[in-house]
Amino acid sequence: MQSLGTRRVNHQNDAVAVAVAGAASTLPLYRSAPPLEVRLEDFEAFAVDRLRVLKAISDGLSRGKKPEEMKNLVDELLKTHMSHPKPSEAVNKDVISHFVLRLVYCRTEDLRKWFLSMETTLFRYRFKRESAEAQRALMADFNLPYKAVNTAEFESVKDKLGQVARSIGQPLLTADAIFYKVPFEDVPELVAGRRVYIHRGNAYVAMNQVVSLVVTQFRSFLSKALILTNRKWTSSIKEQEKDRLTPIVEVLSTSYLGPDYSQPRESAEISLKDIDHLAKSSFPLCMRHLYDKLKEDHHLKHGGRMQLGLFLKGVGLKLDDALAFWRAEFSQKVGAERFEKEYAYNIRHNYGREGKRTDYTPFSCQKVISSTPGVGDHHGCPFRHFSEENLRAALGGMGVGNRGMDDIIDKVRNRHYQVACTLTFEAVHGSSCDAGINHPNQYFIDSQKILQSKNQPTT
Amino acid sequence: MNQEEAENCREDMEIDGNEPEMPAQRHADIIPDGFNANYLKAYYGKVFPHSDIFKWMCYGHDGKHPGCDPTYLSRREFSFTLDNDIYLRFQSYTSAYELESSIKEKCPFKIDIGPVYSVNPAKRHAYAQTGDNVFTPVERELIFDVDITDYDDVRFCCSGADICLDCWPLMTVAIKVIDTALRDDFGFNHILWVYSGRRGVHCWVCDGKARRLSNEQRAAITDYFRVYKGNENSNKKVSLVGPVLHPFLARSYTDVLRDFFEGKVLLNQNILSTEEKYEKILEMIPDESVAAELRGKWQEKRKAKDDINVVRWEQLKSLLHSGKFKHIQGLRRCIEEIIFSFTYPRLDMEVSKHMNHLLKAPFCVHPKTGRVCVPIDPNNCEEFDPTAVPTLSQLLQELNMSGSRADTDDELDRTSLGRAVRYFRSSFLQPLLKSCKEEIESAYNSRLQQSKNSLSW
């Protein structure tokens, strides 16, 4: 291990070996924190990679992806973010990243709920991929007290079991089919879907349904563990680690994980005269709204100036053009002199030409959504802040038809604002956006890509 | 004298052995139908079975065994709806006397029973919503609510709040299907069915296992029971996919639903007698050519010796079974789907899914009908007649006629409610309390054993 930045991380105070189930599988159960040494950089980097996986799963679920699609998505994500040429390193990363994220996501009820949900989903798809042997081994590891149905009993319920199997489209039972007798309370999903035969309080669970049992156990265990972790965090860890891990942990739960668009690509230069046209064709709703309001009122308050101004910078508007743009609008309201005195400085500041010369980065969706526009403000995320009526009108103005409108409103009602924006993008451009919108500048770039490819005549 | 008075006189002549001259005198004492605070005061004073409700709510924690939990009753929420729609939630009591006096004093128009919480609900503000020291439900009966207005699209005799003896059997069917499943499939034993007072039934599953179910498990059971999934926009609201039915649905169909449909619904509701009505059935057939062939047959005017509904239903069945349309998708379960649509229980999902949902207590009086929410025996539910359930005014009348007696129990027995309370006690309360006591004892004993074990090496 490198000497610089090497620290021993043993935040759970459990010196128990990693519980890795069976030689056949590398699916950890995360029973206890591994007594491994982790570099501080890896602490954060591993967590970020796992977070990408979990966020993509979250996105997939809220977009209503079917189980088959989710399975493929999970396979992809693990390959992209969690793999390593050496299997033992991959397992380490898996386990370490999980425990780091436990620290990050144990701290509030909402965070715990989200993390629990995503980790359980991830576990479910990984469990399904395992061989039957590995699954049995994992079941044993969970110490599930369920007995397999013996031959005599099997004969007596065989007909009913067969009936259930046929009713859910499963292949016919073989003579050696294994069933577990489980209290119905332990398999709520199977009961709800009428996918098991139930008699006098016991459900007869087929081998291929065992995933439900195991997932319930996993979930219940992780739920309790998160509460314990939270206690430890608040009582000791947060203070102990305030110079080392705590800042990292606090940032991770709100981090945006994509490109920051602070350096617009060389080819992406836009000039003043393009802006109007681009606003109508390629701006996301949040920026389009700000732009329209600016044109209407010849003014925007600070929040709006930041959000729109940085966006335009990311899009490729040069400082001089930016100054001209804002001057043209504001001077109609406050006059050229006041513009120079009160507003020009801030625009130069945004471009890193004043003060401490920080080159501010355009706001990601996460940042936009979490802002709180007050009276007279027009920034923030319209999907979050507009009334349904106003939103429908605004979407209509962007060219979204009635059918798409209802889907979008439905996502908004369920607070999936970015998904709603993605659907808007898809409706306006007539093509799908699989990655989902995470950043207003991403919307712009993707939009331009589509429009420019439409302009090229296909050979 | 009207019929009610005549009946009352007859009853008295049987019970009290009074002289036939009495009826003329009693003519002046008729209590008019109604529902008001005065009536309720008398009802709560002399008829409402306070001690039975108390014993039920204690679930055996009456302090007579060292394993009893003295806080159990006090953690149960009661809620009163008073006159003028004043609503009192989170009422709790520590004794039978407190519960009874509170009811007699406040005279609630409705009493609801809520869950048992982690702490006394009256003290809930001292506790947090999340974290360690929470105020949260910990036990609650598994409850179901069936309301006949949910069947308005398949009953033609009444609509809205009305019920009659032609559509009431839908409730009977619901009781049979759900009760059998609760016992045979889920293994529950202590189940109380109650008339809701106007147009439906409530079910209270009181086993310890049931009371301790989580919201997720309640939702799972409710979904297990759910078949009807429609709204105004779908033609077919029951969709039974798969080559065969799940054993639960198959049993419900062969044991209850099919005979009920072919024996009662067809005739009582005349569902195939007119074009407007039979079109609704034809809409449920997923293939237009089948529907068209039937329509053709039914449009001919023919003099049938047998009831037209029966004849047409036979025609529908034989056409679908004939094999002529075997190749068409979705026709397989068509007959079952139609029968399920008309007869399968429709539960209010929300009532059952959450532990904190309040439900009206048995033996309350319904304000709009004056009828008492009496228990229904699931083994004899075909005989239950909602139009013959005792009303508030009727009970008060009976009290008046029986004169003043010191013994409350005796008084209760002289009213038509006596039978209902006796049934409640013998068929539900006593077996339940016996089982609760056993549970308390065995839990106590195993705790003792555990502490002994931990002391040993």
Given for the second form:
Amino acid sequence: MQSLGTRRVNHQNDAVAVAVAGAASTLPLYRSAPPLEVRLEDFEAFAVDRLRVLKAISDGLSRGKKPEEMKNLVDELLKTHMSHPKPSEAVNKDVISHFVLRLVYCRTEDLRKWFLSMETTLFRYRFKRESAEAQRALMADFNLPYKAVNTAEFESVKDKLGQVARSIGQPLLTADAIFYKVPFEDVPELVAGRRVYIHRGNAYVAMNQVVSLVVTQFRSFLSKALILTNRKWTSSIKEQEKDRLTPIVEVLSTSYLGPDYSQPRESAEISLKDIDHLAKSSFPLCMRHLYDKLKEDHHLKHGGRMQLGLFLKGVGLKLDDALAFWRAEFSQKVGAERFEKEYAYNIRHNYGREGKRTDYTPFSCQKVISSTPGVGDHHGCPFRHFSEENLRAALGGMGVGNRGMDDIIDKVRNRHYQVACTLTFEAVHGSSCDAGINHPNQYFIDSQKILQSKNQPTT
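Shown: the form predicted in complex with the partner chain; wanted: the form predicted alone:
Next comes a single chain, given without company.
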């Protein structure tokens, strides 16, 4: 039986330089922040690229992708977002982006929990990509107190190990198979899945299962590191970097990473006469709810006007039509004169025609979800803010059947609000949305594409 190998760590960039039978790994363990000078634009850009990876992993897990699908997804994400023409720079980008996001996500318990889960998942899939030699070297770096089972002990339990291997569809044992004997409580997921042989309180873990050992250690280390980072952030970093890094750190956890919907795409334009029909066919639930409440009450508070108004701007409602739209509704409640005095300015402001002349961007799902509507408000995300009873009624009004509704409610209970919206889109349109819904205007555009394709005459 072989024992754990040894390796050297390049502390300059926290990357692994493995020296076991010529094996090499660039999988960092993120033990200490690298002493590198980072340009401010790279500080943010690297973090955004890593965040794209973590959010896509989160979406894949939430949608129940199978292990092989997740493996392929992670491979593609790393290739797309974390690569660099220079291998050394790719390692630096990896390490820098991790530590930037560690700052971003250390600040609250919910943020820490999400980051810990996604980083652990990413580490798991990256570890499994390594060669057996590199994996043993990584194990050695964690100083795991486990030794490979010697030949005599292996022979004494070989039959039992073979039975377990066959039961879980693993290859037949060979003479040079490597197993580690560890306390069973150190591999809870293997025990729960009945994927190891347990004898006298110890689990016999095959080399192809050591990922569970390493991931447990990685998760434990990162969990503690996030707490320490939070203390440093609160006590010193936040104030010291208030004019430079703090604004970037505080916005990254809620930043939208998709396309810009501040202007209608492909010269798209909707008119006043289209809105009723479009609201029923292509508005996401958050916007449909606001639209229905506006029609019912002839009024929306500021948060609702902003959320719906910028959405309508993004899907192609011109300023003159927007003024006419809001005037027609509000005048029934407050009168035309008061509308012109108190509300028309804000509508022109949203279109960049007043004040700073800023071209305001429609709200992303992340911004909608993170809003906190008060009494009498109707903005925000229905999947987060509605009671289950009200949500079921609203989904039923959109034509979602009982089976689809149960799946959606299940995602809501687990706080996967965007996945719930994606499932709603699929149920309403009878079409898959593999990219997931990340923006209300994306929902509208994708809906229109599907409906228009269905209405095209066949030749």
